[in-house]
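As structure tokens, one chain now follows by itself in the form predicted on its own.
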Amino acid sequence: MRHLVTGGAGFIGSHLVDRLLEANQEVICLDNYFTGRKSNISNHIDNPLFELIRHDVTDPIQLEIDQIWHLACPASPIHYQLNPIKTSKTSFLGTYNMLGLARRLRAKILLASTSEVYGNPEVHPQPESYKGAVNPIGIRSCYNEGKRIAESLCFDYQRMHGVSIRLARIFNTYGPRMIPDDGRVISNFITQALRGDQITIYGDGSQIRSFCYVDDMVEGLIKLMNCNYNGPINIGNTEEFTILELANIIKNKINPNIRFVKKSLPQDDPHQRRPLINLAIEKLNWKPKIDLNTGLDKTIHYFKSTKKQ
């Protein structure tokens, strides 16, 4: 197999490259280097199963591949805030061309979307049958908006044209090689922490989530792409956290002495977040392995190391 990932010296991206290259399959992985980082990758530079493309998936390209892994889109606030009509043009037209390119080769397609789709739920958790409670013309919407357009185009190619096509609703998902300080919880509580500022609580701290380790998350992909179900499947873990409760463990396992500081919450930022996993259970086989303090060890090792460096 010939395997196309985009996005793919992302912080998903490049863990799903390990895993492809560890079972010998070819790997082409393509990115723009927006979010992503050579330094994800690098360690595959001299893999002859293994090529690197700088590219920009909102235009064409033309290659010969077995399997696309679309999963290149800024998926951070800061980041996907930053340019919000550069996002939604990689949510439309990446996913336009990506599609594309799988009905020229009749490749199957796997895309990566989010639980972003179900935007602020009034249902907890979320069923993969909920439609979701967005805000169309917020500062979210050029992702939440953008993802669920990418969804639309994915049934509706697979309808028209009868492209195989695979998506996972991804929830919170850390683990190493995120970004610091890109708007995501844990990799902001975790560099607040180890520099020893402040950790900033947007909100009361109320707010429900789950987080899945990358890992598992990997696992998960991997498992879709290889089912015969084409339809929505939430990917995330269902052990649920206040982010206060967040906050006092990384603080307590890297600096008990610090303290929080309390920010007004963001617009839109939704109040609960968990998935509903029956469906992945029951279509793939799969539920989460790695609970949220194995998981924060492994990531807050990740962090130090690199930080000496």
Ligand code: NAD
Given for the second form:
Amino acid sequence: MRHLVTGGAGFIGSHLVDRLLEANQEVICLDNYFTGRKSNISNHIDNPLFELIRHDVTDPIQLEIDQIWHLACPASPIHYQLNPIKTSKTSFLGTYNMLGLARRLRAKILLASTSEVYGNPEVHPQPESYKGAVNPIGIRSCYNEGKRIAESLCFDYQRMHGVSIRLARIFNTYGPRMIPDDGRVISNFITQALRGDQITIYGDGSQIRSFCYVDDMVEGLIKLMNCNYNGPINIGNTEEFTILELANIIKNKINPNIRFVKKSLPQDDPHQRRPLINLAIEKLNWKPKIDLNTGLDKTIHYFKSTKKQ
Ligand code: NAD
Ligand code: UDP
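Next up, the form predicted in complex with ligand NAD in place of the form predicted on its own?
The next block holds the full complex; its first chain is the one shown before.
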């Protein structure tokens, strides 16, 4: 089996590449290194099962592969808002090109979609049947509307051309290989606390999130690719925390003397988000195993070790 992982040099993509290679599968990793790093996959360079291609998914590409894991897209708000037009192009053209490839090769394709398709949800927790409350013209729209058109394209390729699709609605995921200060809450808080800087709380910190450790996420994606279900599936952790609670947990693990500083809440920042994962439990026999406490320890260990280098 030969796999194409787009965005394979990124945070989740590189962990997926590790897992596929561990299972002795052939892997082509494709990335434009916008937010991905060669160092995330450099340990595989000499592996004959591994190939690395610098390519932008907004341009078509011809390859011979059996399965496509389509993860290429910046995920952190500061990254996807840097060039929002490019983010929309990546979501639409990138997914269109990968679906065209899947159609030609009769390859199965998994789209890394997102809980952002639910927008600022009025329903809590969110089931897959919830249609979402999305602002189509805000600063997050390039990403959440981008992923919505990507999902829509997947279903049209399935209906029109019989392409075999898998659709993962990924909820907040964290772990080693996140970029320090990439704007995401866990990487921001850990790097701030390790430096002795104030922890930046946006708004009053009452917003709710749930955090999935990356190993659990990759396990869920692999189970999804291998199952027969082709509707959207939420993959995420169901333990919920306010941002203030998260800040206190990280502060107490790293430096109890650290202070908090309040900053304004970004536009359209969802007030609450937590997945209902009944479908993942039923269809994939998957649920997360790693709790926040354990996952944070592993992530803090990673950030400490990269700081020393
Ligand atoms: P990431 O930014 O670390 O990885 C994205 C990868 O895609 C990077 O390696 C980047 O260089 C590459 N990329 C971006 N645009 C590209 C383009 N036009 N052509 C080729 N490569 C391109 O982010 P991540 O957290 O690993 O997210 C991976 C996927 O999972 C994304 O599609 C994201 O939307 C989705 N997702 C992630 C989360 C999360 O919490 N991490 C939540 C929901 C959805
Ligand atoms: N957040 C925060 N301080 C930070 C970074 C993020 O308070 O330094 C908040 C942010 O406003 C949001 C939550 O943490 O409410 C999660 O943010 P992240 O960017 O990680 O993910 P998303 O908003 O996409 O869930």
